[in-house]
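Below sits a lone chain in structure tokens, taken as the form predicted on its own.
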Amino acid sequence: MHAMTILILLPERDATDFSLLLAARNPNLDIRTWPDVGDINDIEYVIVWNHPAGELKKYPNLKVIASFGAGVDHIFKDPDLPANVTITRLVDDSLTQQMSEYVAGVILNHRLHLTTYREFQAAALWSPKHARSGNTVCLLGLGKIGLSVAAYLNRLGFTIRGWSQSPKDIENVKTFHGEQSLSDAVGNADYIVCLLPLTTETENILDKDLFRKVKKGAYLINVGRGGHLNEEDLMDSLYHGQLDGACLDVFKTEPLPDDHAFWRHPNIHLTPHTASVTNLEKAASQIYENYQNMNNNKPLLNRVDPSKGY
């Protein structure tokens, strides 16, 4: 009989504070930092995020592959993905506060001029201009973290549009569903927010098709995934003014490259993937509790479907 073993496969990032937080639930717990894996047979339950492709199908008594994030593209676009091995994602309610609160933030600095104002006192320019009246915001994605945005800018005061793949029905907030319906969708927002997980579907969604559909001087909002976007009919569609501009947090590579054109775009507001991100306190509590389900052969929390890839 092997030893239960939980593997923390996190390349990017020192994992040591998080596999304190995890052996504090349990001494016993045999955990593994990549790529001090020990003998490949030991592990069972992995927590992934971004890891290289092919590392997972090396081994074999893999049960759980763990996102240590909400998103699991990172996961799915591995060629050599292990079939028949549960994958779950973490959810989080300060996930989708954070995410809330970024998605306000933004619309009111824009509406406000907040960053235009940042601008002039570095010219020491006296410039009052009106805020802006835009007030239709359509959030592309109406999953946890979407219906979380839609309440919270509703209370706001603004008017919510929705958008998503199956049929919503939500309190304050226009619905619509399937690819015929995302012109409409999209149509008469002042913002548009993209929300959605990275699929097959999703991909490049934000393409120069869906920017001659909005209203000219909509602004737009990623907090998606980078790869939702296609990067050039971005910069076309500032170009040509259909887009007032644009604030991304997510990119196709990250850190995005200093040479990227986006850096020096006075229309384009970065931030550095920091929408939201992950509590490790809240993240090692529900691992451990699928690593006790696993165990006990109890239904894991926050399952992943692969047909849909969320």
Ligand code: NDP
Second form
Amino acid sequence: MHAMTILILLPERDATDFSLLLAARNPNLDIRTWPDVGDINDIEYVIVWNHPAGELKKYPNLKVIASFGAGVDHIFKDPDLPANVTITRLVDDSLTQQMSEYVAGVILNHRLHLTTYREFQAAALWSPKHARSGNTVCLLGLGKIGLSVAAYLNRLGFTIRGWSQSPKDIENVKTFHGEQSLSDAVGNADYIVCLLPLTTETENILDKDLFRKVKKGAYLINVGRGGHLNEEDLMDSLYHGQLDGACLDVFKTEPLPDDHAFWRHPNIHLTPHTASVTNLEKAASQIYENYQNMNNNKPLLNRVDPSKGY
Ligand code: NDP
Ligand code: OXD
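Could the form predicted in complex with this ligand be given as well, to go with the form predicted on its own?
Full assembly next; the chain just shown is listed first.
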């Protein structure tokens, strides 16, 4: 009988709950939790999030690396990533729904001045303001999550523009693709939302060149990765009023260091990488299904294209 071994390599979390959920799917699974790897020759399938660089090349029989989230930049940043191993990621409607609610919540909060009123309240200040009128949102990234956010915001009455790598035809979304059309995509938007994967092409894409192209007073939401944002350029464009504000969920260094200027910036609203959180039940189902696919020589779900990096 084929050995039934899965390695959980999640150094930043206690994996007990997740391990139980996998075991519930098949009590015969031999589930190992890093660093208690046992015989490295047994490891064909590993679930990872922010693994130590160089770790994966130690497993001579590794066939599949399953990301414990939607993003895979944490895998590709390992310079010693073994070649010829299939990489998969999570795609599920709970991730897309949470992200849609997060983005809508942030936009509505800004539009209706809700945080500002909370600050006024602290000073017992009665000072009504008009809701902001701008309702055009540009989504950078029209993948699984971007498409869901687009549909959700459409239902709320927003006008949606979207930018992707390849051309797309999406109902009620004005689409743009490729580097040359980035300025046209963002040009007219009141809200710019980064929902891109972090790759060599998208690193630092949120920089002064982009901010110069946006409408004065636009609002930035970064839920992609911290590596998308040039932090100094953001500070500069907030200082000059080119951007009205920014809501950031992801950072170059996480947790955000205590002395980081973003914590105290009046026009930056930040959340601790919680825009959309992996649902353990759904992750366990999808990861176990792919484990079975691997064993049965069936195509794996949600494969990543290493040549694109996402
Ligand atoms: P997908 O791979 O489904 O979509 C990626 C999108 O980005 C696609 O539309 C793709 O274009 C586009 N894209 C990639 N590279 C470029 C480029 N160089 N130029 C233009 N467009 C590009 O990913 P998901 O939607 O599932 O997830 C997106 C990202 O969201 C994740 O990689 C992760 O970083 C982030 N995320 C953040 C979370 C949080 O809590 N903050 C939670 C979950 C995800 P095309 O369609 O043409 O291929
Ligand atoms: C993800 C994330 O990529 O949590 O799933 O950021």
